[in-house]
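Below sits a lone chain in structure tokens, taken as the form predicted alone.
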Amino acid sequence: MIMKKRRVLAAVMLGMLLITGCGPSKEQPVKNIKIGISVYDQYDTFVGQMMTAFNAYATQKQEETGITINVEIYNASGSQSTQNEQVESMIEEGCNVICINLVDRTDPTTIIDTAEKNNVPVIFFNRELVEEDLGRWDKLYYVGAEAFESGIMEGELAAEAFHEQEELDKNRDGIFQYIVLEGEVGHQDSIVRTEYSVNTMIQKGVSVEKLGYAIANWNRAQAQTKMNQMLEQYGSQIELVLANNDDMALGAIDALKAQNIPQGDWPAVVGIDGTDVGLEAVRNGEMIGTVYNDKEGQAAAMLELAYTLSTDGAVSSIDKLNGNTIRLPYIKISAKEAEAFTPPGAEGY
């Protein structure tokens, strides 16, 4: 008996060297890698135009390289437990990675507890976990820019116009009186943008008065209800909309135009994120102006990214990189800049 065993233990040892040869066994090159994504919501005008680019790269980085790159988008439709669940399925499904537009910031528990569990790294993008969260585990990412950068591009947009064009001081008193357009309650971006584009009016010497303030949930339809309001309570005393994102932006121009004020007598509206339709608002007068959110340029770096993980490469070489988190810069585009404006896309990468 003793003797059939052992001769059981050569055939499988030597079935093993069969299949892994003799010697030191040498990795199998990667042929493809799949990549998962979950957005907060698809019909986001940015994230949709992020996802396009993201989309763009990676079909281009499958030509240069020849590894197949999948990639699988969700739309968690604002709900923190279906994103969770999106999660696991997309580990079940064998992603290399899994990339998060989070839907609720400070709640990313569950989805860094299953994705440590199965050793799937996750990158983070757009929509910045609280800090201690993204300390948590080692191959925790965030691709993204910094918030307060654009309320200052956004405040400085506002001030320039102000001191350059004398009509939008409609009651001559010399204080541009405004409204915000608020993307989320306790959101951290709606907070920054809109305390540091206030701020830096005031800095750049003019005086404001605050009349009024709606959350419109970074979202247009929202948006034009609410300024449908505003503009019932406020009527022309409104010289200004600050806007945290172009949607809600477009959404107080829908309002204006709903109600036939003409356009001379329009206060000025200025928002974030540079998106396509944003951009053209500014270029057609509509918006004093925008700061770009580089979309591009975030999509290139993600994906970057997420191949060098899935790939074993050394995230270390990859431009832009600090410590675990890639920002690129905003940039203000007023009427000026708008005709001529090129996205800067995945400059670096």
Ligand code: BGC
Second form
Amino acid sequence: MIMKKRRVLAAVMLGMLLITGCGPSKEQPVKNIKIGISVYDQYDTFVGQMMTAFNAYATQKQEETGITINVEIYNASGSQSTQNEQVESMIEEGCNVICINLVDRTDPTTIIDTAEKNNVPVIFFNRELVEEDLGRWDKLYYVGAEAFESGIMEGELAAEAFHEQEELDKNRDGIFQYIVLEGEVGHQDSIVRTEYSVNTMIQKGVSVEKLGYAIANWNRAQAQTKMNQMLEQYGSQIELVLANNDDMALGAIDALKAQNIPQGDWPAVVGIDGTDVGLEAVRNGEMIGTVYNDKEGQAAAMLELAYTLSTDGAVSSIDKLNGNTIRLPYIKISAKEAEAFTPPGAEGY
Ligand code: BGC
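Alternative state: the form predicted together with beta-D-glucopyranose, after the form predicted alone:
Now the full complex is given, and it begins with the chain already shown.
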């Protein structure tokens, strides 16, 4: 659904009319709005599912309000300079608000300057810019989650499994030997999730030993390759795979399957996100648990904020907005909870 072209292509045309000009007009009621979105990589499972949810909420909002909502989604394909150019295009095309999933979260300057010059508000999401950058203009917002929460929950899932299932301690030495599959270097969720999950296991009374780690950039195929290498190196010593997200957890499982290792001999595998495929793997017993990263809640919050900024601008009516930030809570999902789990959806929006 996400288009590759730099110039605007209508990925989702929810209405028939195109608008001109930016920002709401005080004199005339707004009849249509245009929201431009740029994602760092359209093939990212979590971000892709969040965009699907966003489109669904936009359709719903349009039906509720009678205001035409045009949503255009661009793929930055991992290039910050492409994303900067996409922002120029969105502004030329008259977007009322721009939503940015930064490629490089340390490099939002060009986007902020362009948006400020044209007075178009920006909602950053999922890839968090530093506080100092977010404070550079009063029309900058962030929608996401608190990274450390997911790390704590992942650590709790691993600790609970270790205490409850003695067969997970394969060599019966009382120590959980683990490896880590990490997301991108420099991403707030990679650094923080790893640190908090390991510390939480220790706090929950688990003795741990790190055998190794590998960076797999959130990506299932890369994780499979890295897992193959670590299986070669550590073999059955690995008792736990701590993955920074579900896609990498699934990549580890792909490797275990490809090497024909019987499921009874697998290490425990735990992830974060609760994507459709991740939840399925918890339900069928391949993963011991996951942590739900509320893509629906984040999408709904972003839509509500984008809609408000494009119409009456009364953002103070958005109760989840704290300063210029909205953070949705994570939810811990153990194997026992996975069957009955349904995504919380857009409660309150
Ligand atoms: C998600 C990952 C995703 C990444 C992209 C994280 O919050 O958990 O699955 O790949 O964001 O920025």
